[in-house]
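We begin with a single chain expressed as C-alpha cells, specifically the form predicted alone.
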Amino acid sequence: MGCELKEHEQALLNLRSGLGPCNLDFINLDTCVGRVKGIEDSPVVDRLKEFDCRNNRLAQLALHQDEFEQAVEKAKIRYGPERIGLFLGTSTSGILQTEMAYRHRDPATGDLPKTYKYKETQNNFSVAAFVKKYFKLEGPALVVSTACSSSAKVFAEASRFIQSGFCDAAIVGGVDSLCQTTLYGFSSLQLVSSKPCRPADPDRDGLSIGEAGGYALLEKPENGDFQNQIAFLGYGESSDAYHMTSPQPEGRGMAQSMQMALECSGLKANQISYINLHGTATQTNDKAEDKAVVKIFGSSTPCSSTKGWTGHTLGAAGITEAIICAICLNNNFIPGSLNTRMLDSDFCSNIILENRTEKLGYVLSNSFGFGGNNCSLIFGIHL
C-alpha cells in the first residue's frame, strides 16, 4: 500500500489494494501477495551490516517513516535510553536468509556459506537486537512470536512493563517479510488463494500473504501533551489450546479476548464504534470470528477485514491493523471489506462491504494466531 501513513490513508479511501500476483524469484506459486517495494535495494545501515536481511531491511524502512526516528530521539532525551522498552513481534524473522543459505551450501561438505549469520538474521530476537542497536537503547527488549497475534500482544507486554515501572515509554511494533516457509507452508495447508483474498465471502478460498513493518511509541498520558492523539486503552489475551492451526469452531477464545479487552478498558460493548476483524478469508477463521463477535457485540456493531488491502501480514498483522485503526479514528472512517462481493449467508455480524464516513468513538482490533493465541486491542482518541 505504500510506506508513510498518508499513502495508507489514500489507499484505504481510494480502494487501492496492495495485493498483486506473486513475482518473487524464490517462489513458484499461483497466488497474490502484498509485497513492499524497494526492500531489495535498501540494505541496513553500514554500522549494523551484520544484521542485513530482508526482515531487518523492512524493519529499517518502517523506522524511516512519519518522523518516527525523531520521536524516539525526543523520548530518549525525555526519559533516557535506559527507560525506553522495546517490544516487537515476528513469526518467521529473517528465515529467508537461512532458506537462501541452504541454496548455497558447499556441494562437497554441505556446509552453509561462511557469510551466513544465524544470530543476526534468522534468530527471532534479531529484529529487536537490530532496532535496539539502531537507536542505542538500553532498556528492556523482547520479541513476541505467537504467530499472527505477535505484534498485537506486544501492546499488552509493553503496557505491563510500563505499569510495573520497568520503563517509562515503549516502542511497540512488528515485522514479517515474505519467505518460502510461510508461502509454501500455508499452501501445503491449502489455505492460500490464487486470487486476492475475500474475507467473509461465501466463495472465500484462502488468504493472501503480505509483508509489513510498523511501530508505535507508547507513553503515559501524564508525561506530555497528547490531546487528540491516539490512545491505547485496553487489551485482552486468551489461549484456546484447541488445535495447532485451526481455531476453536465456536470462537470461544476469540470472544474471551474481546471481553477481556472491554474489561481492561472499562468500556461496554455498545461503546465500540468499529471492529477491525482478524478476517483472514479462510473458511474456518471467518466463521469462528463471526460467532465470537456476535456473542460479545450482537449484530449491530460495524466490522470489516482490511486484509483485502494488505494481505495477511502474519506476525506484523497486529501493528499493521492497529495503525489502520488509528487512520480510521483520525478520519472518522470505516473501511469496507475490500474484494468481498457478498456476505456468507451464515454470518450474523454487521460486516461492512463499502467504505463509509462515520463518527468513531472507540475501535477494537482482533489478531488471532495459530495454536489459539488470541489478542484484542482497543483504541480511541485522547481528549
Contents of the next structure:
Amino acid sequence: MGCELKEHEQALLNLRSGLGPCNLDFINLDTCVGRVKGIEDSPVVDRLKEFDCRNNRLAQLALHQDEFEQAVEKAKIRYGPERIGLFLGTSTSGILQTEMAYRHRDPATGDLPKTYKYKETQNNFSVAAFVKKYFKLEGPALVVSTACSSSAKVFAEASRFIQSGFCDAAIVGGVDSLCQTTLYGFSSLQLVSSKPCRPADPDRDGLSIGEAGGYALLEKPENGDFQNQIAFLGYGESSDAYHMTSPQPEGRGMAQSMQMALECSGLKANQISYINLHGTATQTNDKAEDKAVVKIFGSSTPCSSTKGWTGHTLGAAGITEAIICAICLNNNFIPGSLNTRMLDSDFCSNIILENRTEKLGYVLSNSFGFGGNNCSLIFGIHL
Amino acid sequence: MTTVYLDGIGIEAPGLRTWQQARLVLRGENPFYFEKKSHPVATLIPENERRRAGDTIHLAVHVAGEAVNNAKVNPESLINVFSSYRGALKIVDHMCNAVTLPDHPISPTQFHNSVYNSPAAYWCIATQTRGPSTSLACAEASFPGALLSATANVFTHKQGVLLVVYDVESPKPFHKQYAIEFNCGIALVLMPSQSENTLAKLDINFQSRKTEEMDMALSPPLVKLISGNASAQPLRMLSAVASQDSREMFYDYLENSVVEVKINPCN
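Next up, the form predicted together with the partner chain in place of the form predicted alone?
Full assembly next; the chain just shown is listed first.
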C-alpha cells in the first residue's frame, strides 16, 4: 500500500489495494501478494550490516516513516534508554536468508556458506536485536512469535511490563516478510488463493499473503499531554485448545479473547463502534469469527476485514491492523471489505462491504494465529 | 522487585531426567553423569497428534507436564509463557531443503509444526488449556527474558504461570555456527501467592547494568551443561532451590542489562 500513514490512509479511502500478482523472483506460485516496494534497494545501515536480510530491511524501512525515529529519540531523552521496552512480533523472521543459504551449501560437506549469519538474520529474536541496536536502547526486549497474533500480543506484553515497573514506555511493533517456506507452506495446506483474497465472500478460497512492518510508541497517559492521540485501552488473549491449523468451529477462543479485551478496557460491547476482523478469507476462519463476533456483539456492530488491501501480513498483521484502526479513528471512517462481492449467506455479523464515514468511539481489532492463539485489542481517542 | 512463588519444576536434560532426581544431583548428594539421550515422548499428547509432533514439542510438553504435576495445579488455570533460543531448527532444515527441490515439497504437517508457538499449542490441545499463551524469543537470554515476562504476567493478572524453556540439538547444516549438542527443557510453575507446595520465593527485577560476578557454585560438568544450551540456564537458580540456599543471582540479559533473582527457599 506504500509507506507512511498518509499513503495507507489514501489507499483505504480510495479503495486502492496493495495486492498484485506475485512477481518475486524466488517464488513460483500463481497467487497475489502484498509486496512492499523498495526493500531490495534499502540495505540496513552499515554499522549493523551483519543483520542485513529482507526482514530487517523492512524493519528499518518502517522505522524511517512518519518521524518515528524522532519520537523514539525524544522518548529516550524523556525516560532514559534503559526504561524503554521493545516488544516486536514476527512469525518467520529472516528465514529467506536461510532459504538462500541452502541453495549455496558446500556440495561436499553440506555446510552453509560462511557469509550466512544465523543469529543476526533467521533467529526469531533478530528483528528485536536489530531495532534495539539501531536505536541504542537498553531496556527489556523480547520477540513474541505466536504466528499471526504475534504483533497484536506485543501490546499486551508491553502493557504488562509497564504495569510491573520493568519499563516506563515501550516500542511495540511487528515485521514479517515474504519468503518461500511461508508461501509454499500455506500453499501445501491449500490455504492460498490465486486471486486477491475475498474475506467473508461465499466464494472465498484462501489467503493472499503480504509483508509489512510497523511500530507504535506506548506511553502512560499520566506522562504527558496526549489529548486527541490514539489510546490503547485493553487486550484479550486466549487459546482455542482445538487444532493446529483450524480454528474451533464455534469461535469459542475468538469470542473469549474479545470478551477479555472488553473486560480489560472496562467497556461494554455496545460501546465498540467498529471491529477490524482477522478476516483471512479462508473458509474456516471467517465462519468461526462471524459466530464469535455475533456471540459477543450481536448482529449490529459494523465490522470488516482489511486483508483485501494488505493481504495477510502474518506476524505483522496485529500492528498493521492496529495502525489501520488508528487511521479509522482519526478519520471517523469505516473501511469496507475490499474485493468481497457479496456476503456469505450463513454469516450473521454486520460486515460492511462499502467504505463509510461514521463517528467512531472505540474500535476493536482481532488477530488469530495457528495453534489457536487469539488476541483482541481495543483502541480509542484519548480525551 | 516483583515476587513470585515457585511451586513446581519439570526437567529433561542429559543426566537430569526428572526434578526429583535432578534435585539430588544439584544438592551434590548424587554424582552427575552427562548422558546425552534425552528424547522424551510426551504421552500427554493424544496419539494422533503425538505421531506428528517433532522434538521441540515432545520436549516442551513433557517437562511442562512434570512441572504442573509437581505443583499440583490444574494446567487450565495457568497462563503459558514458552521460550526458546532456536525453536524447531530441524523443521527449518527440512523446509529450507524442500524449497531447493523441484515443486518445493513442503509437508503440510511440518509447516504447521514449524510455527514457533507449536509446542505451546500442542500443550494447550493436550491439556485443554484455553487461557493466554505466549511464545517468546530472546536469543541466549531466552530464559531471563521469559522469566521477566512470566513475572509480569503473575503480577498483572494475579494468576499462575507455566514457564517453559526448551532447545534441541541443532541439525547438521548448523553445526559450524552455534551448534547445540544436546536437548534441554525446563518448566517452572510460578504462582502469585505462597502455598503448601511452594518450593521458593523469588524476587525478580530488571536492571540496566553489567553483570559483575558469576556465581557458579556448581560442578564443572553442570557448568558445561548450562553453557551448552540456553534452556539449561534455570539450573543456576534451581541449584539454590535444591540446596535450600537463600541466594541472589544475576542473569545476563542482552547487553548492559541483567535480570536479578533473589531466591528464598520455602520448604
